[in-house]
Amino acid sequence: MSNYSVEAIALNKVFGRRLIFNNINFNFNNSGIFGISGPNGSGKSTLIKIISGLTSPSSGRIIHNYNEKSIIPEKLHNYIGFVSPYLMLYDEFSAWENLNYFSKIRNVPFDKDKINYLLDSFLLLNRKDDLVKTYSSGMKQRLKFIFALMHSPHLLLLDEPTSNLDAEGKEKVYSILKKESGTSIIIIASNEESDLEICSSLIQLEKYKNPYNSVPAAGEITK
């Protein structure tokens, strides 16, 4: 059971002329692992940058609560963490010095002990002190990961979170994964089949494409 929710309420998003989803509808408030699926372009990355407030819907709202009580947008990167491939490294800091800046610009404490435990389970600790230009893509996006749990999060969102991973890359995020979605809300946006497979529930974007539609709330959406 988790003390944190995020709900959807009728979520509508047009570029243009062009309608990407309509009348989006959930309500993720226990802890688990959920997934946005959809092909290439179908609005899986609008939808995650939605939920996490970097953009806004045309219409409709997302209401995040913790301790049943409303989080105001400023503090909401206090609640999560996020990985996409739209993150940026600084190639030029090491691991180390990375993951101690973004602590102090995000204002969370930089738990040593937990910095080289998450390290350590990602693989990395023997390069905690190489510069980020060294490491390869699966290296760097392993490194994301970290970034997205140094500070506990209630809601981990997900965007094509094994992409340059190899298969024990994937293997080891996954593990991680299920061992975190026992307390917080994950919610991954993937094509990826693998990725899905480790969801309890998908919301499909495909069915929210018609601007009359009406279908199930999301959340209720089950494999």
Second form
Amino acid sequence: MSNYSVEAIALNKVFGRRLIFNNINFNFNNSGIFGISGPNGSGKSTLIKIISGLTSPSSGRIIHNYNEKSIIPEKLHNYIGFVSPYLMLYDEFSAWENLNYFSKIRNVPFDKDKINYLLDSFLLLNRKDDLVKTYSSGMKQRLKFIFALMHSPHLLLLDEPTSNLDAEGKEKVYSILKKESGTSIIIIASNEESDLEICSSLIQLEKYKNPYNSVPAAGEITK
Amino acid sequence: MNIKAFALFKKDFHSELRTRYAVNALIMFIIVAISVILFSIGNEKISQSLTGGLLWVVIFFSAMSGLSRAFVSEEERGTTMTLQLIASPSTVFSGKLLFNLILVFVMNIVIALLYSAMFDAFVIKNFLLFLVTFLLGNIGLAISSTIIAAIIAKAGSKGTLYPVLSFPILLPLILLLVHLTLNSLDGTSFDQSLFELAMVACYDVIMLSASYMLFDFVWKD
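Having displayed the form predicted alone, please output the structure of the form predicted together with the partner chain.
Full complex below, order starting with the chain above.
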């Protein structure tokens, strides 16, 4: 059970004259894993960025609540964890240095035991002092999960979370996500069947392309 | 300036020690700029007023070459989003501003020392006035350069845009600083320069307030 909720009200995004999606509504107020699917260019990453506050919608609103109080945009980063292939960590630092600086900049205690546990879980413990630039893309992807989980976020936003991961890495991610879904809201944007299988409900973005769609479609969140 | 901004400054400082993004560009520019001035003068004796003006020309162009790195390096490495996910806009601006302030002070102290060693005509008669001018001028230069760097970081033609945007924003500051430097070289009293000093202080306050208000819009897509 989570005391966090994220609600979308009539979200619309337009790039130039191109409509990406229109009138998306949802309200996730219980912990669990939720999915966003759609073909390439349907706006999965854009929707994830809008939920995280990185991008603004063309119209509509996203409301984040914690303990029934609205979270102001300046504080939102304290509540969310984010993983995506286009997220970059500092190549010139080691994994340990990266995570240490992130803790300090967030002004949360650097819990060495927790970091070591996460590094061990994601099979990076023996490489924690190596510079990130020496990591493979799969290792960088696993480090991004540690970056997303280290401050115990209430909302985890995952865009193509298993890209660059091998079978062992994917299994590790799924088991950790299932564990986290007991206390956090997890939103996954992906086309991978195995990623979407763990989701309890799904937003299919191809249903939101109609510019005249002013009434929420029946069963817009389906599984 | 809070503890988060200081942590961001430490991250940037550590990163700069490893990558030398800004420092190498600055050192090379300072050496080249002062050398070119020395070669172009040859054996000619230049006036005191000209040395005061040239000092700020070197400082202005050195700032152009190094201070934009604060945000451009994040954009080039793709780490802008990472920063957006760990810190509020005001923390990011404060951290970057602190880094640029330190960089500007170190850079300008080196320039001023080199300058006074190379040019016989550069003799400061009112040291207190020069010191206050130098202090206020560096603060203004760092604030303006930081917000301009944030604005141009997302643009395609960063190299061209930075000096183009800097010129109108920094021109009033540079004109006042040249005037005050000339006053300190010819020994004008501190009291007689109070109006110009107040103008520079006002410039700093206005630029700082405007930068914090503008940065929220610049930082998010």
